[in-house]
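Single chain ahead, written as structure tokens, the form predicted alone.
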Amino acid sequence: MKRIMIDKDRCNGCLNCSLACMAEHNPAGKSIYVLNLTDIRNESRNFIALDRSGKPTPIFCRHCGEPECVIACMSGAMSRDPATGRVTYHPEQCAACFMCVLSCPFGVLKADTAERKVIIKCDFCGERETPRCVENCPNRAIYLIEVSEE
């Protein structure tokens, strides 16, 4: 299974990862040229925060081995695929209790800004071989590794 890894020292905070994520999930099309940056219904599933020293730090879903969001989810909307290791969100099952948001130890999950009814989280860009954030990081601060679960 693949995991997204972060090399914080390589990140310069360019936000290419966030723009790539927004473009990939844009219902109007996947081109960066049709991306409407003012549309709050199309949010990035990752973000860049500044650490205590002011250094940009990419914040991504880690698709944890024992995901707290899945454990906290009472409706079954969050699940982890044992074959791929991906934590998946099923909005049709979500009760919008946001226990997953509260339980994420990395502060990644968030409610959608437009309606506050669903969770915004990384989906590994669906069926793509490589998530678009990884492909668009110019400094290779975001990369994939193959891991085995033990």
Contents of the next structure:
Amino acid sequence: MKRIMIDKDRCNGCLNCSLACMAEHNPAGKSIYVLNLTDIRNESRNFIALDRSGKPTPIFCRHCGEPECVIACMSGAMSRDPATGRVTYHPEQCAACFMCVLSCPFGVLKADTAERKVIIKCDFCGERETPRCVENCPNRAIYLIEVSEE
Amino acid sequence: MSELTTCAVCPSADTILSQFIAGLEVETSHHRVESQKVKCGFGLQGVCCRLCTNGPCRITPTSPRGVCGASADTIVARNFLRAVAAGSGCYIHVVENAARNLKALAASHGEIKGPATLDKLAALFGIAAEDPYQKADQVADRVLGDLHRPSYEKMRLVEKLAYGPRLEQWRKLNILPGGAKSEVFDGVVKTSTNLNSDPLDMLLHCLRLGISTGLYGLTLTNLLNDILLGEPVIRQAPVGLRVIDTGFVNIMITGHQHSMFADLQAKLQTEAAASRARAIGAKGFRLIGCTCVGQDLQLRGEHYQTIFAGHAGNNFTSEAVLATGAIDLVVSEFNCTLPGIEPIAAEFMVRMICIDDLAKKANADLFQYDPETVADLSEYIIANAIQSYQKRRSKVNIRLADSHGDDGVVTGVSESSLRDFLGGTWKPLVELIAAGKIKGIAGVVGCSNLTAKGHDVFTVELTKELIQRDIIVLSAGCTSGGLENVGLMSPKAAALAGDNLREVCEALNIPPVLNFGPCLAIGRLELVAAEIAQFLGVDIPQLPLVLSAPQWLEEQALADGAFGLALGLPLHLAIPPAITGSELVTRVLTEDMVGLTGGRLILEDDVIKTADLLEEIIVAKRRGLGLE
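We have the form predicted alone; now please give the form predicted in complex with its partner chain.
Shown next: the complete complex, the earlier chain at its head.
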């Protein structure tokens, strides 16, 4: 299975990964040109925070081996596929209790900004071979590696 | 798979060229596309603002305004106007130098190579002088006077140059330009930190810059060059890397300012120059055309047959031209002189001379052009070419591509030569359009880039699609460099046209794609459009005429585009300018513009859909004229 690795030193905070994520998940189409950057319904599943010294720090879903979000979820909306290692969110089962948000050790999960009803969660870009954020990082601050099962 | 090829190069519509480039040992733009393929989304959408130190600010759904409070609309409009102003400035610089050169020619009583154009302009401007040199001097003065006016004083020649109904519309919109240079200045000032924040005002300023760019930078530059260098004459000529003959001292010129080469061309044609070349074992001198100035040389090739070898290719062919090793000197004077040629020139020991500090290349010697000292400049160029030939020829590998390009390209097409070809009137063309033999006209113009599906790929595919639909294509700019090298500008290309257009082309022995030459000649297309509109007694937006700059590249193209919109034409682009981050700016340019000038921007990155759209517009315009 594949994991996104982060090399913080290479990140210069361009936010291209966030834009790529928004474009990939935009219901209006995947082209960057149709992405409405003033519509709060377009949300990125990743973000860049600044650390204490002001250094940009990419924050991405880890698709953890023992995911706290899955453990905390009481409705079964969060599940982990043992074969792919991906942690997936199923909105139809979600009770919007936000326990997953509270329990994520990386602070990566969030409720959607417009409605506060569903969780915004990295889906590893579904069928895409390489997640679009990785593809669009000009500095290779995020990259894919193959990891062994547990 | 990729390991089997020598290196990964971007695809080109010109497959012989891409094979040649793939086999090179030097790096070109075609190689670098891959490593530059990740683009910044904020940049693409135009919502990054770097105007002050609070920034760079970028618009995102959670940060909808910059620190200063500027919205996406304001940021996009500011960035766009800055780009249009810079592009306009480039063309205005070109026409200013052409006018200076005309004035110098008048003062020195040099050869007026295009007396008919001089008389035409003098009559148009209401100049009474009988003496041709006085006439030339006054024509130049009128142009320079307008260029140097303040922005609060309207330019006077606009009224003489613009097509009547357009002039009225522009007056209504209050977009008649003041002094062309001042309009560029104002465009830049408006967009400085926390000055103008009104997107509509800034877009109207873009139209104003479009008019000054179009009428002066484009149209007038051609006409002044016609006086200085001779009027285009329709002829057939070879194009592509095949025009390079190693037996000669080869000088490649790049840029846009043909008038700067008038003296050099005259000197190179002399027996004195030829004998100097023979003295070092060469057959003579040859100018190798490259970029738009090469297109302009080709357009007037009839007058320079002994020294002009032919046009090798557009901007993204120039690195390959240099990498043949057969070029002894590069003389550059303006843009589209890629920085990428510098290391190749060093590798092949090619001397580079820049003659305009506005376009100073890092490893070129600067000999600043001045009409007063042009004879010294020509001597400097000739002497350096000879020296360079002697120094390098025994030390470099030469690698030619004789199969590249095409032989019978039809060139020398201008508003005048085309009208003459048709018997001195637009009637035959209008009749063919009325009868449906030619469905309409598409200007496929502008630049070449390596991203819209590859080098010239969109341009060539779209052109093929249009001619198949019986739409005749007129081309000017780097587009024509691509189209001619793949054979679409030779009479044999008639076979690729639809049945009706094919019949017309075969009867007249013309290609379905007409070669107007450099991007400056977009001004000639405007003259063609205005003359046809006048013949029909309609306004330009009513004509079955569309524009596409599918592979536009740079700021100058945006200024050209602003002219197209001011003329009221539908203008297609395959790559959006950085405007999509603003709904307002995008809507004004793609929809509301129709209500202002009649023009509009069409953004479409699919070839077939583009051709469908352009054909639909042409059919609708035909219906409007009662032709369907």
